[in-house]
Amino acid sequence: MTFRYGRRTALSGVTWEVPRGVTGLLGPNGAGKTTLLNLLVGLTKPSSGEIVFSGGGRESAVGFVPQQYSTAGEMRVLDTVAYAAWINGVARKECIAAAERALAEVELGNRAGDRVRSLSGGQRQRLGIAAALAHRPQLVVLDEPTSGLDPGQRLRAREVISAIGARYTVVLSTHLIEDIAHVCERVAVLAQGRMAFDGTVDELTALVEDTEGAGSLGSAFERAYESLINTLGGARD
C-alpha cells in the first residue's frame, strides 16, 4: 500500500498482515503512523494498494479509539456505548445488549447506570474501548490509549487491552514502549514511510546483544528499537 499527499509520499510499499491478538505499532514522529491509522479506520483511502479484511467486508469492520476520546458528561455510561453500537450498524433493539456486553468486556458493567462525568480518566478510556467493541468489529485500533493516565490507570488499561486481544484483532499505536512490551505479542515499526520491522517482541529485542548497553537505563527492547531507528536514519521523537 502507498499513500501520497500531493507529491509527497507518506507511505511507500507497506505490506502488513495483522493477526488475532494485540499488535503494537511504533515509529518516530514523521514515520507515517498517523497516515497508516487513518487508512486502517477508513478516514482516507490508499493512493495504491488495498486493505483486506479476513472474511471480506469493510463497512463497520473497525472499532477506533482516538487519542482524544470525547464523551458527553451528562449521558449515562450504558447509553454512550449503546449509541456507539447504533451508529456502527447494530439494530436498535439489540443496542442495549451490545452495550452491556462491551462494558463487561472492559469491566465497567457496574458503572452502566452512572453518568460519564463521574468516571475517572482511566475509566473513560475503558469506556472508549467499550464503544469501539460494541459492534463486534473485525479490527480494533487504539491510538495512544494510555497517554495521560497515572501508573495505576495505565496498568488497568493494559490489563483490559491484553484481555480483549484474546477475542479481537487489535492494533495498539503508542509512543510508550513499555505498553508494547507488556501487552503485545507482535510489533511493527514504521520508519520513513516504510515498514522497517514486523515480528515478535522477542525478535525485536534479539536485534541487540544482551551485553550491549550494560548499565543503561533502557531495557533491551528499548535499545533494540532505538538501534533500529538509528540504523534507518528515521526522524526522532
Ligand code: ATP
Second form
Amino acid sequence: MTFRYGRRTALSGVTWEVPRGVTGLLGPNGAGKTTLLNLLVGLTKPSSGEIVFSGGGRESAVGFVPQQYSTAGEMRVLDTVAYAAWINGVARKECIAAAERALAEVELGNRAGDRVRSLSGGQRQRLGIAAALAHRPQLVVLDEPTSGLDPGQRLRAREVISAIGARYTVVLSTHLIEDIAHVCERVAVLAQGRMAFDGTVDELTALVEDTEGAGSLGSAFERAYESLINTLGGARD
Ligand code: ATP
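Could you present the same protein in the form predicted in complex with the named molecule, rather than the form predicted on its own shown above?
First the chain shown before, then all remaining chains and molecules of the complex.
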C-alpha cells in the first residue's frame, strides 16, 4: 500500500502479512504507525494498494482498542460489552453470551455486574479489549495498550494480550520496547513510511552481535531496534 496526505507520502509501498498471534508495530515518531493503524481499522483508504482479510470481506473484521478507551461510567460492564457486540453486528439474542465470553477472555468475568466507573485503569483497558473482541474479529488492533498503566497493571495487561494472541490475530502498536519483548512473537518496524523490518523478535535481536552491546544499557532487543533505526537515519521514539 501507499498512502499520501496531499503531496506528502506517509506510507510508501508497504507490504505486510500479519499472521495469528501478537505482532508488534514499532517506529520512530512520524514513521507512519498511526496512518497504518487507521488503514487497518478502515478509517482511511490507501492511495494505492489494498488490505485483504484471509477470511473474506472487511465487514466487522476488525476490533479496535484506542489508546484511551473511555465509555459511560454508569453502564454495567456486561452491558458495555454486549452493546459493543451489537454495534458490530452480533445478533441481538447472542450479545450477552458474546459479552460473557469476551469478559472471560480478558479475565473480567467476575466484574460483569459492576458499573464501569468502579473499575481501575487497568481493568478499564481490559474492558476496552473485551469490547473489541465481542464480535470475534479477524484482526484486533491495539494502540499503545499499556500506556498510562502502572507496572502491576501493565504486567496483567501483557498476560491478557499474550493469551488473546493464541486465539486472535493481534496488531499492537507501542512505543514501549518492553511490550514487544514480553508480548509479541513478531515485530514490524516502520521507518520513514517504509517497512524496515518484518520478522520475529528473535530475528531482530539477532541483528546485533552480543559482544557489541556488552555493558551497555537495555536488552539485546532494544539495542537491535536502536541500531536498526540509527542505520536508517531516523530519530528514535
Ligand atoms: P507518532 O509516533 O508521532 O504518532 P506515527 O508513526 O504514528 O508517528 P503518522 O502519524 O502516521 O506517524 O505520520 C506519518 C507521516 O505523515 C508524518 O510525516 C506526518 O507528518 C504525516 N502526517 C500525518 N498526518 C497528516 C495529515 N493529516 N496531513 C499531512 N501529513 C500528515
